[in-house]
Structure formats: structure tokens, C-alpha cells
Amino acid sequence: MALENLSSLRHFGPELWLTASILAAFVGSMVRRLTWLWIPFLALALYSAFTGLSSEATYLFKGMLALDGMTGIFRLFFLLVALLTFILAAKSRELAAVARPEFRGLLLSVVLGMMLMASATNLLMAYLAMEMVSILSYALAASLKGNRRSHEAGLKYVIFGGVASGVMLFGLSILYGLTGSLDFAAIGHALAGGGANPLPLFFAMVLILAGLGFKIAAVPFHMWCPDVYEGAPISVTAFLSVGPKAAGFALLLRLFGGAIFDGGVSPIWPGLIALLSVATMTLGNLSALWQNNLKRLMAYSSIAHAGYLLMGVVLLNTQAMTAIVFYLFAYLLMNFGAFLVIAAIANENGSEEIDGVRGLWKRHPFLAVSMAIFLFSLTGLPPTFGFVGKLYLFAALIESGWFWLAVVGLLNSVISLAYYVRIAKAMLIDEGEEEVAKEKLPLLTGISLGVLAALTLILGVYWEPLRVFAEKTFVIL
């Protein structure tokens, strides 16, 4: 069932108070005493997302948008990703020259947009959504002023999603003039009457995945992901690593998982998703092994990451849907916790290197035993929560009877240990080459590290409940 716009409206909450905290954000930039304005409507969009959990599917807007368990889940994991970024962005001193009003504003935006790409269920509105989401991206990439390796990083990310968007706008054209609608279900219905003809179904797939895939720095998408995470502010980098790619897997489940796999298109495609994870995790793994600097480093780990998320887009069933949602959880928690290290380390020395790590361990105990907590998670290592996202990928793939993937995985795993232990390694038994000057831990960063890092080992050991949740609540429309 479809809802009238006005009836659409008291289910659109999260949605409007966040708009609602945007505005708020810009009218704090011209009135000084109300700069903390923003912050109540956030706290409403997350009490609001929270609420709204449900497992109950409609359609909002007249089949615009999809109402049920993923837009949930995804509200309010992209609300969790703005507030995490906040944090990381409240001490940071690369960003003091930055008026922060406006940098609010457009953070708000683009989780919004990201909301309504996880939500859209019609070609036009997930184009539009995925267009908001890139051009403030790009802004926010750009945002430090007078910095070139920001500047760079912002022109290069819009040359790249211009051509990506271009490509991908292709390919949605060829796809509405195959099935004659814009709407994913009718498309869905379209594919699966056999009408289309094979050959341009197959280069209209081709090019929207080639959109898609630069959204979530797969290969051969992700040549703009190392520049532009290393250019760009450290807590814009967390939040590009996280938050739109996450978003670009959203959209990716909407549209192939429930339109047009749904419509019986060719078998060769589970092969070829099949090939481009291995392809994304390998590339990725195997190009870290070679980075000094931190942001550039996580870049990468960050396309292998992604490679690993395409294993669940291989299968495309129920289980691999939700582990996918699992793996996304969990890598919010541990890539946060690691960038918010990073932050306090630039923040302290100015370095973004591995060499500024080494001695960590004397200066800051606490810091150095959270990283290494975030980096086996992020290598997969138990009792981590990373280590049950892959579990449950795996677990998936080989129930599927895709052994070798699975196989492959693993040993991905385990290259990506050689660079994570190279991190750890420095902050734990290397000797700093020279004394730096200790500074105070800020407080909010202090517990926030504290309850990322909590989280990350509790729910690596008792993480029942939340899949049990997950299960319940995961229903795609």
C-alpha cells in the first residue's frame, strides 16, 4: 500500500527533525548565541529513528519512498554516523579555521540524503538522493581553506563522481526505456516477464553498477578514495569511509536485491559481483601493506572493506542481507574508534604517519590499547565485533555452497593482518625517535574511545541480542 503525501508525513519523522536541525544549523551561523540550536532537533531524529523501528512495510510518498525494517535500520545507523563525526570533529584543530556552522549544515545534509537513498524506491529519487550525497561530499572534502591537499582532494572527488554520476545516469535511462517505469518493484515485474532484451539489460547493469560502485570504492571504481580520504579533514575521511559507502550498499540492496535480481536476470551476474569482491578486497589488502601515512592507509583497508561487504551482494538472500547490515555495525564502531586515535595523535603532533605513532604506548596508554583493539577488529581477530561480522559473511557464503569465496576472504584476512599489527607493532614495542610534548586526552574523546572500544569487545562475546534484533527487524520491501 502506498500512502498520500500528507498521511506520509507522521512517518517521515527522523527525516524532518533532521531537516529541521539543518536549518537550525545555518541560523546558527547568523546568530551567534544560537549556534546549539542544531543539537536538540538531532537528539529528536534519533529518538524519532529509534521509535520507528519496525518491521512493518509500506510504501511513503506514492511509492517514492519504502517505509519497512532496512529504511529503519539505516536511519538510524546514519544518524549514529553524524553524531560519531561530531565528536570527532568538536576537538579538532585542523578544522578551527573552519566555520562550523556551515560545515553542520552540510554534514546534516548529506545524512540526509543518505537516509533517503536507503529508503528511495524509484530510480529518479535515488538519483537525486545519491546526487546530494556527492555534491556535499565534495564540498566536505574541500573544506579546509587555504589547504591545497584539500582543495585537491575536493576537485578530484567531483571529476571522478561527475564522470560516475554521468555513467550511471546512462545506465538508469537504458534501464526505465527497457522496463518503461521508474518504480524498482514494477521493474522488478518488468524483468521478470522476459520482455527486456538481454544484451542492453546487461550494459545498463554495467553502468549503473560502475555509479554505484564508485560510491562504495569498489574496484575498478575507487581510484579517488586514497587521494581524497588523505586530503580531506580527518573527521570528514571517517565519515566518507562509513557513511556514504554504507548508504551506496543500501541502495545497492534496494535496487538489485528488490527489483532486478528479483526479476530473474542473467545467472552470470552472482559470478561477476563474485569476481569484483575479490578483485576490491585483494587490491585493497595488497595496497596497504605499502602505506606509511594512516588516512591513506585506511583508505585502502577501507576499499578492502568493501570487498568484503560484496560478498553478501553475491548471494543477495535474506541471511547475506543481514550479515551485510551486521558487517556495517560493526565497522561503524571500529573505523570510528580508529580515526578518533588518529585525531588525538594529529592533534598532538601534527603527524598523520605510522612513525608518529611509535612510542605510543608510553605517552598514552589508553590511546594506544584502544587502536590495537579497533585493528584486530578491523583484521577480523576474536573476541572482536569484527570478528563476528565476518563470521556471519562467511557463514553465509558457505551455506550458499560458495566455498572458495569464503576461502578467499580468509586469506584477505589474513594479509590485512601484516598492516594492522605494523600499526600496532609501532605504538606498542618501537621507542619514539624523539620526545613529544604529552597533551591532555579531551574528555568527550576520552569516553567516547572508552565506550567504542567497550563495544567493540562485548559485542565480540555476547552479540545475540543484536542479531536477533537485526533478524526481526530486516525486512526489505
Given for the second form:
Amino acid sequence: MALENLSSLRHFGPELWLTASILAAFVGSMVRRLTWLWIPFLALALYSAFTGLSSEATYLFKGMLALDGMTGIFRLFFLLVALLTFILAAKSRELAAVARPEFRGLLLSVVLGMMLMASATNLLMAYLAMEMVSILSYALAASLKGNRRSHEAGLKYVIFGGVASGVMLFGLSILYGLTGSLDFAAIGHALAGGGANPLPLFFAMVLILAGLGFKIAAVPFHMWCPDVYEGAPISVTAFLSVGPKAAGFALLLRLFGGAIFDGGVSPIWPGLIALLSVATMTLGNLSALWQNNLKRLMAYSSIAHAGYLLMGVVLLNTQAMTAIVFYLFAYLLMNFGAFLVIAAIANENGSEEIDGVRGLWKRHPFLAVSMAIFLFSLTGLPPTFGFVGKLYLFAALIESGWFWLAVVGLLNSVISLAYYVRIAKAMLIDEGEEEVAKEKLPLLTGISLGVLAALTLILGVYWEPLRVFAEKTFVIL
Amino acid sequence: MPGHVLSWITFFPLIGAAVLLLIPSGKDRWIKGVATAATLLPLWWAVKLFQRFDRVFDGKHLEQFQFTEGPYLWIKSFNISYFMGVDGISISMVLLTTLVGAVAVVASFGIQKQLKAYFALFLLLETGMLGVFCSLDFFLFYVFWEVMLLPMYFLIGIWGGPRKIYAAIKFFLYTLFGSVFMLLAMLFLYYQAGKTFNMVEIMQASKGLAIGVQTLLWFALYIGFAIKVPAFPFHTWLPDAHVEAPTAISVILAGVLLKMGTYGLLRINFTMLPEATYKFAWFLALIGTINIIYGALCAMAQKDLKKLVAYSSISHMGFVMLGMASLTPQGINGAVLQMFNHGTITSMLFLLVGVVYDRAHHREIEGFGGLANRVPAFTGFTALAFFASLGLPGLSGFIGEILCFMGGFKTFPIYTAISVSGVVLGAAYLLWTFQRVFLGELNTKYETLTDMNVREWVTLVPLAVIVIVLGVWPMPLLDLIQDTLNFLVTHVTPATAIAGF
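Having displayed the form predicted alone, please output the structure of the form predicted together with the partner chain.
Entire complex below, previous chain first.
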């Protein structure tokens, strides 16, 4: 049953409040005294996302969007991403030159796009949402005015993104041609009988996968990722590495899980995704080994994490999907935690290189220890939340008999240890060469770091409530 | 003795570490005091445990564990529980860990750099090790196993010697590589046993597994444990780690950490995959034999005293593997006895190397000579440790080795015959080293060398007493372990094979 447009609005609270927040951010750019105006609206959006979790699953706007557990969870996820990005950006010196109200407005708009991406159940809606995310992300990446690297990042992003988008659109139109519908559920029904010619269907799926692969930076569509991440301001890098990536996975799950997979796809499909995931994580990890720039390193590490997540897409059963969502939350905590530390150091000595964190233990023991926690969580060592995320993914794989993939995934986490521990070594073991003027950590950064690090550890030991919550709410229409 | 004694033993060092963090950095005496207390109390409880342990094992249930706690449901959706308990094997290891832990704390008093962080990490390490020996939930076991890696990495990496970084990362990568396979096998067993991590339930459920599956799992687990042992060819991290680690950490590494590998084989491979264990016993024996001979030959070629001791550890852990592989009561009892005794003896050896290194600032065997007259107490302790290590009757090293061989001869006569020559090699390199360091003319550089100080006496005397007492009268330890182990033998050996004996 799909709700009519007007009655849909009642369930559209988070998006509406977010829109209000975007408008408020732009109003703030005109009226100086109202620069804070967007904050209460964002808070209302968060509140509304929490209360909306318990609503019954249905379709909104005549079947354009789904309102289900997945929508609810991703709404929360993206609003948290926004919140953390703003905390990250608040004290950033880099962003001083950027017109902040526009920055805020852009960022919030991307978040809106991501929320729509996660709930879209119509090809047209999905494509629009994705373009909204993409185009605004290009602008964000290039937002450091007068900085050549930032502009280059934006340009690279635009060019690669444009091609990927075109390819995907082609795939979507083939899919439409094969099934005569834009609606995910209808596509699923049309494909269910096996009526569609398998070859064009497979071709369409590969094209769509290429477009989404670009969004999640899966090999071989990852080329843009390190350059863009390196060139963009740190807070944007952190944002891009979690937000649009998660949105890409959400759409991937909806499209392939909901619509196409029901229709009995080609038997080589899971194998293809498995290969993609192996290539993604292995290449990401191996390339990260040689990086000296922290942002580049994190870019390759985020490619590797996309590879781990793709292992869940191979299975596409409920267990694997829940594992993906679980992993994304773990990744949100630890990745933002790591970027908070990187940003704090960059603010202090202007360095984004590994050498810049040398001897951090002496200057800021708190920063060094919390960074170590995030790094070991990213590696997937117990007792951290990152381990739990991996545990669920690998458990799902083993239960379905994908042993070789689990072996490759686990070996990859051994490789990843090598570069994460390099950073830990620089911070905790190496001596800093020259005296860097020590700066006091901003209170906001300190508190958020403490919360993130504590959550990473606590959820690594006891995550049952979160699991129960995820299981109860995670429903896909 | 408090209720939940195993939890107290395991987590008390961690509480100590937390207290340490509250003490301001300059207060060295306080820091040392807290660290000592945090290791002494678990030792005291472990001794109490030893006294009250019920040595009579009815032999009907493999799962007869004592002082059990739980299982308390911890993570419901994954059916993970908090479940602790000890049997004869684990209680001997808990004793060893708490003893070596306390000794190593005292041995660390000379550390200059960042004392607080050092002891905090040290105590975290001890919690990890004790947790591994007390866990009866596979997931809990795995978490403790991994928790131990981090402090070890930093302890070697920050307080180690010149090539510390290389050694630390090598240790870290090797062990993580191993535990990754363990994780896979663990998850597989979880599903096979009907979604439970409870070790006792897995033991019962995994018996019916097809032998092909068992084989795969067995080797996956074997890699995880063999790296810790360290079994050839996974042993290369050990000499590096040992040479670079500070004295007390070498003591922990050789004294306790290596035993976790053989303990894991006994606790997991033997009990959960008995058919595969029976089938691949020859493989264990072969690797054990290689370890014995290869380790001894390498030790003989070393110029660095600490490296020599490190390679001798590899050789001696080979005896443990051979004894285990024999699947006979003598062999397996000998193996666990050897695990304990090697722990105390090798701790002495590393402490002694530390003593001489603190004074001479090098460990080159050729650089010494004639020390016997200059430092009689040091010479005496070294002689004792060397003789215990080479298996002189009357000292504790002998009884474990002889039992390993007795068991080994029944099952694998050829491997054992070759292995016995390892004893001769051991005697050769140890005596030769002794001669080069202590006998002959005194190297004039060392005329002012001072003998052992109080701290060093305090660390060495308890170990020496244990080495002598257990050498003459091993019954307290044998009593503790043998019923458990004899049952383990019948668990692994199929009924048809028993009839053949």
C-alpha cells in the first residue's frame, strides 16, 4: 500500500526538518545574527528520525520512497554523519577561508540527498537522489577557495562522476526497457518469472554496478578516491568517506537486494561481486601500505573497507544486510574518530603526513591513545566495535559456505594492520623531531573524541542492545 | 580466597593497571608498589586454588572443570557467554603465569623510561594471558588471545633494543596472521555446534564431523597455535622478539606466551577435533622433532647469549609437541610438565642474561671469560639453570623430558630416537657456552664486575627453589594434571586403537 502525497508528509519529518535547516543555513548567510539558526532544525530532524523509527512500514509518495526499518536506520545514520562532520568542521582552520553558511547548506543538502537515496524505491527517484549527492559533493570537495589541490579534487570528481553517472543511467534505462517499470517492486515482479532476456539484464546490472561502484569507490572505479580525499578539506574527506559511501551501499542493497535479486539473477552474479570485493579490499590495502599522507592513507583504507562491505553484498540475505548496517555504524564511529584526531593535528602543525604525528604521545597523550583505539578498531582487533562489525560479516559468510572469501577478507585485515600500526608507531613510539607548539585541544573536539573512543570500546565488549535494536527495526520492504 | 576467584585472578591485574593510571607520573615507588601488589595477589589466589583443587578426576566427563563461573549469558544474539573454569592443564598454567608475572614485575624495577605506561601495559598483558587459560567460552578465549597482542607490541616496541620496531611488528603480524585462521575455525565450529561458543558443548557437538572437515579445521587452528609455540617454520619471529624485548618481557614471552600455543593445541585441537588429532599426531611429532634438532643446532651457532636462549626455547618446545603427539599418558603428562618446567627454567635463563647485560652492556658470548671467580652467585645460578635446561636428573627439566620420550617411544620410535640426540646437542651448546663465559682466564675488562644485587636475588631464588623441588619431587604437579590428561588421552584415542596396545 502506498500513501498519497499529502498523507506521506506526516512520515517525512526528518527530511522536512532537514530542508528547513538547509534554508535556515542560507538565511544565516544573509542575516549575520542568525548563523546559528540551522542548529535547532537539525536537532528537530534528529528527534524526528528517532521517533519515526517505530512507524509501520509502508510506501510514501505513491511508491517513490519506502518507509521501513532500513529507511529509519539510515536516516539516523546520515544525521549522525552530519552532526559529526559539523563537529569536525567547527574548529577547522582550513575552512576559515570558506564561506561557512554555504558550506553548511551544501553539506546538509547532501545529507538530504543521501537520505532519499537510502529510501528510494523508484529508479527515477534513486537516480535523482544520487545526482543530488554527487553534484553537491563535487562542490564540497572543491570548497577551499584558491587552493589548487582542492580545485583539482573537485574537477577530478566531476569528470569521473559524470562518466559513472552516464553509465549508470544507461544501465537503468535498459532495465526499464526490459521490465517496463521504474518501480523496484514492479521490476522485481517482472523479472521473477525469468521472462527477461538474461544477457541484456546482466549487461544492465553490470552498468548499474559500475555507477554504484563509483559511489562506494570499489575497484576498478576507485581512481578518483585518493586524489579527491587528499585535496578536499579534512572534514569533507571524513564526510565523503562515510556518508556517500553508506548511501551507495544502501541503494545497492535496495536495488540488488529488493528489486533484481528476487528475479533470480544470473548464477555468476555473486561470484562477480565476490571478485569485485576481493579486488577492492586487496588493492585498497596494498596501496595504503605505501602512503605517507594520512588523508591518502585513509582514502585507500576506505576503499578497503568498501571491499569488506561488498562481501556482505555477495550474500544479500537478511543476515548479511544487517551485518552491513552494523559494520557501517562501526565504521562511522572509528573513521570519524580517526579524522577528528587527524584534523586536530593538522590544526596544530599544519601537517597531514604521518611524520606530523610523530611523538604525539608526548604532546597529547589523550589524542594518541584515542587514535590508537580507532586504528585498532579499523584493523578489526577485539575488543573494539570494529571487530564486532567484521565478526558479523564473516559469520554471515561462513554460515553460507563462502569460506574462501572469508579467508581472503581475514588475510586482508592482517595486511591492514601493517599500515594502521605504522601510524600508531609514529604516535606512540617514535620521538618527535622538533618541538611543535602545543595547543590546547578545543573542548568540543575533546568531548566528541572521548565519546567516540569510549563507544568504540564499550560496543566492542557489549553490543547486545544495538543488535537487538538493529534486528527489531531492520525491515526491508 | 574470594568468590569468583578466577575472575579476580584474571582481572585483578587490569584493576591494578587502572589504578596506575591515576597515580601521577613521578611517584615511582607508588607505581612499583601497585604493580607488585597487582601481581602478587593473583599469585596468592592461584596458590590457594592449587591447594583446594580437587585432584581426583572421575574420568567420566571431559568437561569436569573446577571453580567454574557461569556460563552467564553475555551477548544473547550470538549466544556468547562469560564462562570461566580450570582443569588440571589450565590450573598449572595459571600458576605458572601468576608466578612468572610476579617475578617479571620485580625484574622490571630497573626500567627507566615511562614507568607508569610500562607497568600498565604489563598488567594488561597479564590479564590477557590469564584470561586465555581460564576461559571456557571460545569467544572469550579469542578475545583474551587478541587482547594480549597490543600490550606486547608496545612493550617490545617502546622499551626494546635497537631493532625493536622491526621485532615488534613482526611479532604482531605473525600472531595476527595465526589468529585469523583461528577465528575462521571458531566461527565454523560455532555453526556446527548449533550456534554456541561454549567449549564444552562444542567438544560434544564436533565429534561427529566428517574427517575431511575436521582436517581443515584442525590445520586452521594448528596455524594459529603453532605460530605461538613457535613451531617450525613459523618460528622466525621468536629470536627477533626475544633479542629486542627488555628482560622482563623476554621472561614473559618465553615463560608464558609460548605455552599458550601448546595449551591451545591441547584445549582446542585435542578436545574438539579428536579424530583429526589422532590422524595427524605423526605430523605434530614430525614438527616437534624438527623443532628439537633445528632449534638446538641454531642455538649452537649463536654468538649472542640471548639469542642462544631463544633458540633453546624453540628446541625445548619441540619436546612438548613430541610428548603431546605421542597420545600416551606418559607423553602427554610429560608435555604439560615440560610446559611448566620450561616456563620456570627459561625465565631463569632470561633473567640471568639480563643480569649480565645490565653490567657488561653486551651479550656476546666470546666477549666474556672467566667470570666464575668474579661473580660466584651469578655463576651458581647460571649453572643451575643450564643444568636444569639440559635435563640433568634431579632438576625439574629432566622429568618432563624423560616422560615425553617414554611416551614418544611407544608411538613414534624413529622420531623419538632422533629427538633424543637433541638432548645431547642441548648439553653440548649449554656446556660450551658455560665454558666460554665462566671458565678460563678472566677477561681484564670485567675485573670490577659486581655480583647479583638484592632485586636479582629476589627474582631468581623462588624460581631456583621450584626448579630444585620439582626436580626431586614432581608429584605436586603431576598430581594436579595427570587425571585430566589421562582422560584426554582416552578421549583422543579411538576405541579400536586402545585395544591394539
